[in-house]
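Single chain ahead, by itself, as structure tokens, in the form predicted alone.
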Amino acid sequence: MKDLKHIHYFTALLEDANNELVRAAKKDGGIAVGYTCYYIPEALLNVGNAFSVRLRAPKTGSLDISQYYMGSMNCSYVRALLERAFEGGYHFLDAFFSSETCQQMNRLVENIYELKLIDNGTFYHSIIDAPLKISPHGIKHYTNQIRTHFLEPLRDQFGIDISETALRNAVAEHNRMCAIFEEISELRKADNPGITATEFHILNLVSYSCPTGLILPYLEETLVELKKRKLDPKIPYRARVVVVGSEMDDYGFTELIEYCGAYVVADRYCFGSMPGRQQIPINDDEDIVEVVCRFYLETNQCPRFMSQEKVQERRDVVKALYDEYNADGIIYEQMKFCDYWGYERAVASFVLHEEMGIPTVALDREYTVQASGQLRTRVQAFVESLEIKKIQKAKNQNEGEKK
């Protein structure tokens, strides 16, 4: 297939946290808000002339001063992200906001407030208390903790606008820009989709780290390609895919996996589009903030929820990604030292393999995965192994046709 128009601009944009486009918001008196975590509502932060970036560290290399701070026995992400503040990559940012999910998470934030590593005279932090179980005590307290932590600062620090009114502006322009991602995830249920694994990954990640109102117009211009996209008469893949894990900001784990000849149909895992990029219901009667607020909870899928109800939603929900997208497999990936994700990726991918009865492999990786051939490998033969199990059912169903 021809490249789509605006790829290689998306990815130049992906080199930098602080890209063309943060740049130009910044240029127009706009107050950046880095946040890490689904528990924090992107859909609010981007109110009035505030924008989320989500945080980011393209092109880790060394992480020898955030492991003297923070050890090596941390997830690299979060490594990788306090290297970047020591190397001056965040001092773009306004406000960093934050969720009280993993104590590696706590010690970034802790690090980079207490080190004073982000030089920016206006700089505002917060952590939420984010609850553990869905109840309507939680909802409420979450939401009272997303008004008083995030957007009442907002307001009093920075003049932000938070009324009704622009609130919901936020919302409907973040529903926009889901509904194009709702749209261009139907292609990939096709057999031969118009839009490859990495494209998708490309296209969601700099929806993520860019400015929501500078960012949608080619995100609707590439929506509109993608739908006159002349498409390659052969199916270029092996396998169908879907990826479920922890957090995956680097589309080259992506451009691996379609190396090794596997098309990844759903992306359930941080930084993903399931959940991310559905969206929210709304209506005139409840207060946006509650509404909102109740849609992240209820749609988030971290393992840090350990009601079993919880836990066996995870469950059903990749099966039921698994079924939708037509899926031949699912990889479970998992950020090395992550400790929810850890003990998720154990138990969750022997129940989806053993009694669900799903082709599943479980990897762990680093933050950075390109250069991984052990993990090529391991993909490899994983996706070797779906395609022996096409082979031989597609055999079975011959001979029971003959019979």
Given for the second form:
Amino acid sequence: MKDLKHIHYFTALLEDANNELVRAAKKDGGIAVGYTCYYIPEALLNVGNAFSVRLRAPKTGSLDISQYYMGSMNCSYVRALLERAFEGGYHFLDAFFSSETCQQMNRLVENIYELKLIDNGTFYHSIIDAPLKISPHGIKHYTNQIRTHFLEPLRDQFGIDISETALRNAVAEHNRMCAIFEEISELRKADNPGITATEFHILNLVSYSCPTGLILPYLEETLVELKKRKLDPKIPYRARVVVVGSEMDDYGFTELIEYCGAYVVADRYCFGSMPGRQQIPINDDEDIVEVVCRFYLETNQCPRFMSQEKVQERRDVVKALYDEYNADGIIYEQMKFCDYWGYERAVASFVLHEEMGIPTVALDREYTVQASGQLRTRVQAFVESLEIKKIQKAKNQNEGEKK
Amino acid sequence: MTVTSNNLKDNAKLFGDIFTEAIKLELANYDHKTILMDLKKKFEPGKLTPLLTGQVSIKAAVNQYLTGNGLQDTIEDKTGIYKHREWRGPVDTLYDYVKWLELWGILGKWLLKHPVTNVSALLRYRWMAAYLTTPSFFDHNVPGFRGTMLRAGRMNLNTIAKLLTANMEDIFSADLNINPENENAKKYICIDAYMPKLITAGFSEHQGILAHLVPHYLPSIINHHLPEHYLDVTESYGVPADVCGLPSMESGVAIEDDFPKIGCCYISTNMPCDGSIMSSSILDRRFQLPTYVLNTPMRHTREDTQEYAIEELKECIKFMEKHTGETYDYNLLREACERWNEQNALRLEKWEMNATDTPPHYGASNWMYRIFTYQDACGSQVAIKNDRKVNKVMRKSLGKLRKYPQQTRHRAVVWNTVANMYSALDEWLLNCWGIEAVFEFIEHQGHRPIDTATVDSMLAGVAKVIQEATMRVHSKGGYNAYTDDLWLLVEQYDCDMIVMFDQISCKGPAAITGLLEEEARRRGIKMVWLKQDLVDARTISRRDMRDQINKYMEAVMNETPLDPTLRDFDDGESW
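Having seen the form predicted alone, can you show the form predicted in complex with the partner chain?
Then the entire complex follows, led off by the chain already shown.
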């Protein structure tokens, strides 16, 4: 297929957290709000002239300094972010919103604040208490936390309009972006999809890393282009996989999977589009903050939701994606030293494989994966096993028909 | 899952070892061969010279015969088995011996009360074997102790034994694994061990049981090799080896089906840490009980989270009422809270006494008791009675010359999660290097009295007790929740040193390593990092831990050990 018009621009945007569009928004008086987790409702952060940037640390190299401050047994995502903060990569941030959901991300923002790594006199940070189950009083608590720790400080510290109208406008803009992704995601269901998995990953990443209002026109144009795109006659993969797991903002991982002959039909990982790029159903009757918070809490797929119904729901969500997107297998990936996904990967891959009969492989990885030969070998082996299963299945079907 | 823990052979061998050790200890002073060998070894002509020339007093010479050159001389290399009971002077030796007999009495009474059930439990559960070593384990937690410290330590330990055996009696009497037709099973409410049992105090016909305490938490402290099997089980299941050993071990116990099958429902919780949250999902799968996840706020130090904490507690009570069929009685809760308040006041008095120049309360016998009573025996009459007695003894000793320790060099706060696989570390620090660990991280749980004036104020207090449970009070709530108490305690207890555990799989504290180090440097406090792997002695052994301290004390502090026999020894094969 022909390259997408903006794909090289998008990859250039991913080269730096403080990318061209972030700089443009800042120049226009925008307030940059950094965050790292789905618990922070992105849709509400893009209110008024505030804009959200889900933090990444592109081109990560040595983690020596962050290792001194955070030890070597914390995940390389947070260490990479801290290292980048030491290098001065996040001076553009006006605020950093976090939640004490995983201890490591919590400690990241604490280190950044305590060590005064953001050279910005008005820098503000806040950490919320987020429930790990869904209940009416839990939703109320979460909503209060978002309101008092994020929205009100945006108003009080930076003069941002957080009125109901302004918030509804922000959610509407967020929904416009999600609608684009819902359409693009549909393409992945086709046998011969009109978008590569890596392209999808790149589009998804820029939507998180750039101001929504500025990236939206590019995404709209890309959708139009995708709809008209001429497909290659030959199906470009040997197996279809759902990827599930922990934080992943390196499209090199998807590239690696594609290189091994698999097509990622669904991205159910932190920083992926599922959840994250689905429209938020709103109504005129309820308070918009509460509606949005309830949506984020209910759709959250973090393994820290420990009640059995949520544990089961996570399996069901993955199984539904596997069925809906006609996948052949599931890759459970976990960033090393992530406690949540360490357990989830082990238990879920066991349940899905042994109890649900779905081919599943469990992988662990570092923050940046492109150079990992070991990972490549394991994905290759999994793809081959899926391929063999498909061949055997077809053979059995043929023999059955002959009989 | 196949049950693999009916390890009759292993347990029988261990039982034999215990029995032999008990006999040895009992007869040690009467074993003529040993005495003759000791005499030959100790009374070499050369050794008599200082005595004859008056360089050494007769008292010191007798003492030297009875205790050797140092504490480690009374213990066998590798196995850690006592060659004979430690000589502490006539009064203290007698006291120690009586308390040791009392312990055997507690254990014997428990064993003989339900012999078939207890033997069945021993054969059914791998971890049960660890409890056979309890007398030896207790001995190892009061080495060198004399006077008040010995009395406080022994009283605490024997009270733990009393409470523990009562706990076991309840568990085994209701365990469906031992008796599948058991009608008692439904009389209990299983609770996550990191949550104080106080929440079930409102029931008169149902009792709370801390699900993890007996099967995995205490065994991991008593026998430092026991967790290895369960850790391997969890890792074979696919859980990474870098997660915290404690939840990993409890997952292993669950995967092996080695948790007693008991209870009408299960109260799970998100405490104390991320690893523990996740192991709960493995436990849930195994318990197959109606489960309520009691979600305690992470930012527990903030007022704006308390309403949620109280709501969660109320919902939890409703859930328990539903599954027990019993109405929660707030008068019963009030009585329990008042007892808790008394217990708490006695604990605060202990802390005050430990802040003096002659701290009377020390080490594992103190912090284990504190954990046990905060989590399990909160509001227990047996515990309160012991607290009163211990405090009385300690009060009397204040301002007087201490019999033990005679010499100390440093006062230290020991911070971060204690190493289960080396419970007697504080004792070693004191006896070998004169580092007096006057305060332990693990005993610093919630300590605010509960306001029992109204149901609401009481629930607010109980919710706080839960949020400030063992480890959790510092592991969550932000960086300051972990560090503020540390710096405060260093000042309050006039410490010149911090022994900082670097529990290698504990991510939260590891992630503020640099901040801690810089702050300690700024305050001019000596801080020694001590790497440990909580329950896995294969990664970092007790000897490795001692080695780290030795190196620091010699290279940085330029000191020599008070008791050179303790500097380096092999206890790798001990329990």
